[in-house]
Amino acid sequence: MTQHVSTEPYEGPAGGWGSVRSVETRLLREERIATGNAVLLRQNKPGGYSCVSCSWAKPREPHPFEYCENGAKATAWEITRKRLPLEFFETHTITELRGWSDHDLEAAGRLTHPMRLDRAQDRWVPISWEDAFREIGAELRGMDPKRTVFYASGRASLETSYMYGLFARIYGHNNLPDSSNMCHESTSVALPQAIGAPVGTVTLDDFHVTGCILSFGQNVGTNSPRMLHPLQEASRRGVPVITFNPLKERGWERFTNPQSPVEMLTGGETRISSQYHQVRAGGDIAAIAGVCKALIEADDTAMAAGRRPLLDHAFIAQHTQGLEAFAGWCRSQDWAELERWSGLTQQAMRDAASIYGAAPSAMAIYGMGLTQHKKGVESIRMLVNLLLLRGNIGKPGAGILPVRGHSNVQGQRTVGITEKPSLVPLDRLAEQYGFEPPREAGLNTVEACEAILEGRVQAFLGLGGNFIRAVPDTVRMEAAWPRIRLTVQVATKLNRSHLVNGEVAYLLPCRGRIEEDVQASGPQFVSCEDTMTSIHASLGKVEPASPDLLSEPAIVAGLAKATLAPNPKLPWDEWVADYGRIRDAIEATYPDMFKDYNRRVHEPGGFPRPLPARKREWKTETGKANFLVPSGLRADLATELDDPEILQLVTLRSNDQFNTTVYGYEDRFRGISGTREVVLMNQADAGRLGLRNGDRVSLTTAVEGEAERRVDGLQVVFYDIPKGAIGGYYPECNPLIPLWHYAEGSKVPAAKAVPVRVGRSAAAG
């Protein structure tokens, strides 16, 4: 379909009639608009089902309309009347479905029946479950467990997760990586080694009495716009909001509530935020350093004319250590290369200091703008060292807040998906169900795509998620895929890592979160972990797209007990048809953050699993919290390379997006629709390389000695993004990230931070 392009900037809030404009496009394409708002209505209440795109908390009294726009497309993309019957693959085949755009993929429909690569035809051919579950597993069981990976996107429930980790481990193997991998790594290891919890501290009930938020590379109006709300009520209060991110993004701007009458007859608006600061592209270190700095050297000032401190020396003394060093470090900076590392000016970087400082108390918030870098796990440890300065962990309305992307991506986490054997209460799933776990570490995202590469996995088991779009270096990647030997994915939707098989592969179709789920004992909910650790029912009540899908439990138990022999201990169809007994295992592997689990999973906000941080209980190896210093103020390697031919790419998801789907091609808050071919460009950058406005150019990873990483045909526009970067959509340029440029410590491809050189497109002529 031939699309209208236009690149106008958008002068609207966040919010407002487009917003709800939006939604209803995307109802009346889906063919959902008679029934669609009725559903929505249930999206993350009590008694509804928690919303499939972003983790945000889910309130004790929510909203009348508690869904925000990406989560009502979420929705409708789910729940169309499109339908991808038998007759739909009989007319098309895999070579031409290869030449589909992701957007068309997956708007054609729902899948409906569980399907086999048939080669000789290119096409996916009808296959019933019973035959499906019985040639994977004899596939399976004639491999080295080893030699196979099972991934698992973000969406899948705790009760699903759960069983897919321990058919991992009962089969031999800790090789479970998942999209946390991709994004919130980062977060795993640097919040452990600060503050000994994997996860943020923050909960709803903290922005009620918050006295100032920070915000660090997270947009807020397109990847959880549900934030807006207690971000506008604070706004309102007379809290200062910070943003430092590279972008002017509109949510950190301003926005107008559709929940209010008032606001969306009148055009009212709300400032977001206080100050906002355009730092440069990876500078996170840099301006996190200089208020550092500066707070630090206030309280050096006031310390010695005998007045009141700045930092909160009494909870310094009782709850941390590190302190000397990491202030001496901060001390040592000097303000001109904290400058030229930040982008922002010293007076900016003492402004934010003073308005933090006289705060009662403090949250941080961020997203992958820290984590997406080669420095990520220490820009992360650098923003916990501003929180502990003044006590901003531990106490009400303060704590550091990392914002989860997919719906259940931290609860998978909880259970067992993860594949740091550390991390999994091993001895009791072995006394639990009688076999002895693996203790090796497995493979995790990058490390699995590094085998696959390398020619040694067998097996790819994919639960949800299009990862061969996901991953860095999508063109080597596609390139090795069909080495595999078996690929099974399971999924709603068709998409591209569908059409990119190994020598035999299945498509296994499952029923959605917001279907209805009977199973022998009657309607079935499951459960999910909001990004704040609260734990909530999700109850589908929509019939299902076809009679002949299966729910992700069902299908996990299926491929278990076709691969696995048989042990009394597993019972696997007790599982599927009470998924209460997969409750009940849950709480018995982890008793102490489950307890009652069938009982609370349904209380009004979910009940939160236990976080000794937030009871100032620091579960280090120091036993207190940690001041970390970190090894230098770049941040990556495009500022390393130190030329200036080299523009650093940061990837971005566009308002009609989530993750690696694309619901349409409207980037309203960006003024960018009928396309996502563009590179938002730096004018004067733009002028120094003799481009304009609208031009058509390539670009090309900046590294030699390798084969040529390159995308080509992007329009230039014009946009305000610092100088030196440049922002392109992900996932297409995907394959401009070498495998191996990631974030030191956690392995998080580092998306953010990509050293590109920008050439005339080859299709310019």
Ligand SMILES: Nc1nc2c(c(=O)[nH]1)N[C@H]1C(S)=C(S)[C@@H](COP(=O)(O)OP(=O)(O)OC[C@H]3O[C@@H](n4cnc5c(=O)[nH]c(N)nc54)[C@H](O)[C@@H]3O)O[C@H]1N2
Second form
Amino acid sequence: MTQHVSTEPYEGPAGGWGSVRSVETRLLREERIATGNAVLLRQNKPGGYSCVSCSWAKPREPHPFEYCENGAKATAWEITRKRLPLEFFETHTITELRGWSDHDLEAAGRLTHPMRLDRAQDRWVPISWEDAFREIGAELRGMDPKRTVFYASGRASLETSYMYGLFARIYGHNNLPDSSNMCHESTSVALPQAIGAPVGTVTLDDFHVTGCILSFGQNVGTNSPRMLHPLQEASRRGVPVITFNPLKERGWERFTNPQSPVEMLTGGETRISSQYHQVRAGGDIAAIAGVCKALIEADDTAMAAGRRPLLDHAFIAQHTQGLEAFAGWCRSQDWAELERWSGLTQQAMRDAASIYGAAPSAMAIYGMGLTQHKKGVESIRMLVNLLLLRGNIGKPGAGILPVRGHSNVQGQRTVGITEKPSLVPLDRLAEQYGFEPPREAGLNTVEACEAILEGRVQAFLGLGGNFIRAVPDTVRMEAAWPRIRLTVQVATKLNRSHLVNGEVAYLLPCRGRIEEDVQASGPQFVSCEDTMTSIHASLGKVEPASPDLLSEPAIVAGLAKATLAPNPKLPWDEWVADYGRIRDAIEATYPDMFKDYNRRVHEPGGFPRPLPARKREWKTETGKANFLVPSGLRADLATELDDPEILQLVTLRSNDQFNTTVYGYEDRFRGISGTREVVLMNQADAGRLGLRNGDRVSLTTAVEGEAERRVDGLQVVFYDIPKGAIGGYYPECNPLIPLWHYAEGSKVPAAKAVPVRVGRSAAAG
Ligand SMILES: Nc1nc2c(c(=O)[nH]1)N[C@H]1C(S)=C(S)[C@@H](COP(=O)(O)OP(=O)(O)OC[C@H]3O[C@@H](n4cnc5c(=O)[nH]c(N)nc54)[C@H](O)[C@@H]3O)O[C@H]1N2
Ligand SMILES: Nc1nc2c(c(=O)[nH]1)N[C@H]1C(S)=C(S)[C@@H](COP(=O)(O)OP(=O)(O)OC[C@H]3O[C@@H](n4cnc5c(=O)[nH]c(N)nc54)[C@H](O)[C@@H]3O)O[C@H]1N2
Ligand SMILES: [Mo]
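Can I get the form predicted together with the ligand as well, since the one above is the form predicted alone?
Expanding to the full complex; the earlier chain stays at the top.
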């Protein structure tokens, strides 16, 4: 697609008229202008459906329009009137479609019919559901279950996810990687060690009473825009908001609420952040260390002078372990080193400390800017250290808030989609269903990729997502993929993962969450868990894209029945006939978490999962919340401070995409339009490398002794980004990320700091 390319800085706020225009353009493009607005009124409301975009919480008392620009785009994208009829696949070969962009593939419309790969013709050809299930079941029955992988992207409901995990375990493996392995797995590793909970502790109510908000590496205006409402409200109350982000992300700067007529007409905007610190990419451990050092030393001074202390010593004594070692480590840090690795001045770190130190309560919000680094796990533990110093966990207005990605990614983990058997009540499953569950650890995403590269995987099932495009080292992965015997993808729209196939391949189209789902017992709803651990119902009402689609629970049941030996304890058909029965089964497996599930799921705002850390009960090995000393100040490998030729590539999402789904080429808040083939660069770095704005460059991964990893033809855009870092878009830059470049402890690909060299482009331009 040829587009007008422009890279002028954007002067407006997040939200505002730009956001309204964007929603209407999108509904128009998907030919849904009349019905679209009516559908959107049911988004994130009791009795309505949960947005298919992000996992932000649904308030008990929703706003009249409880949706945002990007949620509306996601809805328009799913309920589009565009279809991929079977004729489409008669006229387009797979080889031809591989030349299409991510945007064009998905924009072509909804998948409408189950298909099987015809290798000789190089096409997808129709197949009946019965035949598809029978053939896939026969293949799987002939394989070693341990050599198969069942991937899940985080959108499928709790009901579907429970069935999928059960299917894998009864078949015989724990190879259940999830998009979470590329996302907040660093959280799931760090938080249990620190506070004995795998998820965040903040609730929406905390926003109303908090005294201070800290934010690290999360792009609210694009990725969780509904969070701007509580942020705006807090900011108006005078709550300080301190942001650490290498990029000046507009959502953290200022916001005009598109749902407020007064603001829209008067051009009123709310300033969100009161301090904005452009930390180095990977500089957070050093930055937080500086803030902690300032706080601890001020506390030392106050205590010595008999003044009011800055640390919450009563909380620390009663609830934590390890302060002495941590405080000693902080005191011993040298300001020059902290400045060097954080990229911030001592004064900036002191400023943050003095505001934080004066606040009666504080919460810390974070996203991929922390999790996707070599030391992502340590970065998160460091943030917990900062909170613990002032007792900021387990009291109103305080807590840790990882902002999860996919709308049910957290819930999938809750009901058993995990490669870690220790997180699943295997004994209870064994009893409930009369089988011997596999006890050894399964493969996570990176390990699944390694196994595929080594030719050890015989089958790959994808429950949603776009695995081959989302993972690191995409060029190497695509080359290895055809060695897999069987690949099965369950999807709503065509993407690259459907064009790089195993020897035998199936593409199974499903209904989306916004669509009506009528089964034998009547219309069904499903449920999801949001980022604040609330579980709520989601009822779809839009007519399904095609009569030949099945629901996700029906597809999982179809695959399971065709693969597993009959077992009267596994009523797959009854489950599909009435999803309430699946919820009963979930409640039987997780009685504490899902008590009275079928009733409570309708509570406005959802029902919360019990979380001991919220009550200051610490399910850690020490029985306390743990201060944990980091191994050093750097979150990453080689940087330009080691070698001036090496820059840190931060892979970013634009405001016009949902992960690998590219809605369009308009990254409005960053002022980049018409192209995604860019590299955002500090002018000083460009000058040093002899580059001008608009020059074409290539990036190569700065790793010696391995085959070259290269992305070519990117346009240099001068940008307000710290020296030493450059920005590029995900997934276009994924060929540059070595598979082994991941966070220690969680194996989340370190996509926010890939060491690269910049060269002149081989492509014309
Ligand atoms: N519209 C839309 N919504 C989405 C998604 C989407 O693609 N589109 N994706 C969903 C998913 S799955 C997820 S996981 C979330 C992702 O949402 P985010 O967690 O916001 O992830 P990213 O967009 O990757 O942006 C990470 C932010 O971290 C900053 N950053 C990079 N490196 C560093 C660093 O070293 N330190 C600090 N402090 N900051 C850094 C970047 O500048 C950027 O602002 O959003 C979800 N919601
Ligand atoms: N370089 C780099 N790489 C990254 C990241 C990064 O920041 N930088 N982020 C990582 C993160 S946080 C994540 S979560 C992963 C995302 O990885 P994935 O979750 O695997 O990818 P998505 O792009 O979200 O998947 C999009 C596809 O999902 C399918 N789909 C949409 N709705 C439905 C549905 O209702 N049911 C089914 N069955 N299918 C549906 C559509 O076919 C669509 O094409 O990528 C990771 N990769
Ligand atoms: Mo994610």
